[in-house]
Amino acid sequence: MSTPRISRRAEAVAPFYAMEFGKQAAALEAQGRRIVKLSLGEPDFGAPPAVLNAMREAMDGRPMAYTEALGLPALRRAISGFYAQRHGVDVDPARIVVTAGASAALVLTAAALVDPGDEVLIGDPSYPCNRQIMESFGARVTLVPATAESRFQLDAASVRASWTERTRGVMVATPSNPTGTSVPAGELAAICDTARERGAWRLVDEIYLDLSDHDARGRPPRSALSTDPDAVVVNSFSKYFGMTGWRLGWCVVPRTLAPVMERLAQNYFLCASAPAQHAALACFTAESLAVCEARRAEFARRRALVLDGLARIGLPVPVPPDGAFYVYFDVAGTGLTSWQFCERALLEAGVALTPGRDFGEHSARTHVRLSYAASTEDLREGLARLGTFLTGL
C-alpha cells in the first residue's frame, strides 16, 4: 500500500509544543504519577450553571439543524448586545460572524485576506496557532521582537520599524498568550492607525481581553472596536465563559467583509455547533455573567499567588500580566534553556509548564510560561514542588 505524499504546507507546521508536554504528563499520569499540569490554558471551572442547563434542554430530542452559516440570529444579537453594556460599542449583528471556535475566526479572516507573499507583522512571543494559520494561507509572517519594555507587545515604533512594501496586515493579541500582558489603550489606537494608514488591515485578537484587570474606576478594558472600528476583532466563548471544549466563538468584520465571511464559512464549515449556539445564549444572561465576573476576579487572586511563590523561589517575572490567566517567567538565572527547564520540571517534579519556544523565537531559550488557569490547590503544589526543584539545581 502506497503511503500518501504529505503536503509542503503539512510539512512546515511545527508541533503545538503546549499540547505536546500535555500529552506528555498524561504518559507519566497513565503510569501512576501524580503530574501538576500547569501547562494549558483551560479555566478549571467550565461553563457556568446555567449554559449547562441550556445545553441539556437544546439535548431533549428536538431536530438540530444547521443554523445560517454567520451563526444563530438570536446569538449575533446577543453578542452584539454584550459590545454595547460591557464596552460601550456599537455593533451592528450583521457583522458578528459565529465560528466553530476562535481558531474557525481565524481560519476564515485569513482566507478573506491573506494572499501568498503577503507580509503579517506579528509580535514575538505571541500564540503560535496565529503565526501557523496565516502562513498556511500563504502569508509570510515577520516575527517582530517584543520586550519586556514595550511589555512583550507590539508597539506603533516597532511597527514603524518593520514596515515593508509587502506587508498587508497587522496581528495584535491583547492581553497576549503567552504573557498575559495587554497593549496600553493609547498604544493599541497608534498601531491601528499605523496600520490602517497604509492600507493594511487589522486583526485584534481580544479572547482574554474580558478576564483584564478593571480600570481605578471599575471599568473594563475597551474593545479595540472603540477606536478602530474597521479592525477585525476575534473573540471566544472558551475563556472569559470557561466553554474550551464547545468550539465556539465568533470575529466581528467590517461590513463589506461580512458576505465574503459568509461564503467562506458555508463552503468551510458550514456552521458552528448548533447545540452550543442556542446553549451559549444563557452566556448573556445577569446570572451567567455574574459567575464570569466572579471567576475573573479568582483568577487575579491565583495571579497574586502565583507571583508571590516564583518571587520567592527566586523566578524572576519581566512583566507582571494584567488579563489572561499566564505568567512569562525567565529561567536564565538556572542555567538551563527554557526547553530544558520544562523537561526536567516534568520529569523530576512532576510539574508542567510550556517552553517558549512555543511562542517565537527572540526570548524563546529564556523564558517560560505557566497557566494559573488550574485550581488554587494546584497552583500552590506545583509551586512548592518547583521551589525543591530549583534547590536541588
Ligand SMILES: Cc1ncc(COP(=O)(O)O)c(C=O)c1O
Contents of the next structure:
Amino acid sequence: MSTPRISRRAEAVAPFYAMEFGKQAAALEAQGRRIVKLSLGEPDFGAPPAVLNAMREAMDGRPMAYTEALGLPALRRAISGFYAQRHGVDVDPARIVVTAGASAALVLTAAALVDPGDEVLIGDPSYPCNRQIMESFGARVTLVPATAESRFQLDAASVRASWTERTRGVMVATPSNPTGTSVPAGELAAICDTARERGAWRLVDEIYLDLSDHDARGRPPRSALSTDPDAVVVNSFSKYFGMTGWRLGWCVVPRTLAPVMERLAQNYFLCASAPAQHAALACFTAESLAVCEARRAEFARRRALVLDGLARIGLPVPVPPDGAFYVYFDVAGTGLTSWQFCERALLEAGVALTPGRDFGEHSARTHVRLSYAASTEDLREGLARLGTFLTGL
Ligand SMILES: Cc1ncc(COP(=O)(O)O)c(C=O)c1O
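Switch from the form predicted on its own to the form predicted together with the named molecule and give that structure.
What follows is the whole complex; the chain from before opens it.
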C-alpha cells in the first residue's frame, strides 16, 4: 500500500517537547530508574472529592447521551455564576461554550476567527500548542520577543510595534506557561484596547487565572472580561480544578460568535464528554471551591520552596511566577544550552524538565521550565539532585 501524502498543515506541526521528554522519562522508569518528573503541568491532587463522588453517582447505568453542542445548560449557568461570584463580571450563559479542555476551545476559536494568511501576534515565550493551532488554520504567527522587563509577556508597546496591516488578532495567555507570570491588569487592558481599536480579535487564555495570587486586600485577579467584554476568553477544569485527564474546559465568546461556535462544535465534536460535564457541576459548590483554594495555597508554598532551592544551587529565576505553577530559570551560567541541560539532567540526575525550545525562540537556548505541580517530596528530591548535578558539571 502506498503511503498517504501528509498534509502540509500536519507536516508543519512541531512536536510538543514537554510531552516527548515525559515519554523519555517514562521509558527510563520502565528500566527501573526513579525519575523525578518536573516536566508536566499536571496538578498531583486530582479532582475535588465532591466531583469524584458526582462522577460515581452519574455512573449508575443510565445512558450517557450527547449533551447540547454548547454544553449542559446547568453547567453553563454554573460557570456564569462563578464569573459573577469570583470575578465580579456578568457573563450570560448563552455566551459560554463548554469544550473538551481549553485545547478544544482554542481549536474552535481558531476555526471561527482565522483565515489563511491572517497575522496573529503571540508573545515569545508562550505555550506552543496555541501557535500550532493558529498556524494549522493558516494563520501567520508573529512571535513577539518578550523579556524579563515585561515579565516575559506581551505589552501594549510591543503589540503596537509589531502591528501590520494584515494583523487580525492578538493572543495572550495570562498567567503564562512557561513562566508562570501574569500581564498586569492595566497592561492587559491596554493590549486589548490596541487590538480592538484596530478591529482585531483578542484571545485571552486564562486557564491559570484562578491559581493566581490574590491582591493585598485578598481579592482574586479579574478576568480580561472585566475590561474587554468582547474578548474571547478561554478557561479549563484542568488546572484550578485539577482535572487534566477529564478533558473539560470552556470559552466565553461575544454574543455574535456563539451561534458560529455552536455550528463548529456540532460538526467537530458533537459535545464535550457528558459524564465529565455532569460531574463538573460539583466543582462550583462551596465545598469544592474551598478545596481548590487550599490547593492554591499549597502551590504558593511549593513555589517558595522551589524559588529558595533554585537560588541556593545558583540557578537564577529572572521573574518569579505569580500564577501558573511554573518557574522559568536561566541556565546560561552553566555553559550548557537549555536542551543539553534538560537531556543531561534527565539522564545523569533523573530529573525531567522542559527545555525552552518548546516555548519559542527568543529565550529558548538559555531557559528551562520547571513545573512545581508535583509533590513537596518530589520537589525537594528534584532540587537536591539538580544541586549535585550542577556541582559535577
Ligand atoms: C496556557 C495553556 N493553555 C491551554 C492548555 C490546554 O489545557 P487543557 O487541558 O484545558 O486542554 C494548557 C495546558 O497545559 C496551557 O498551559
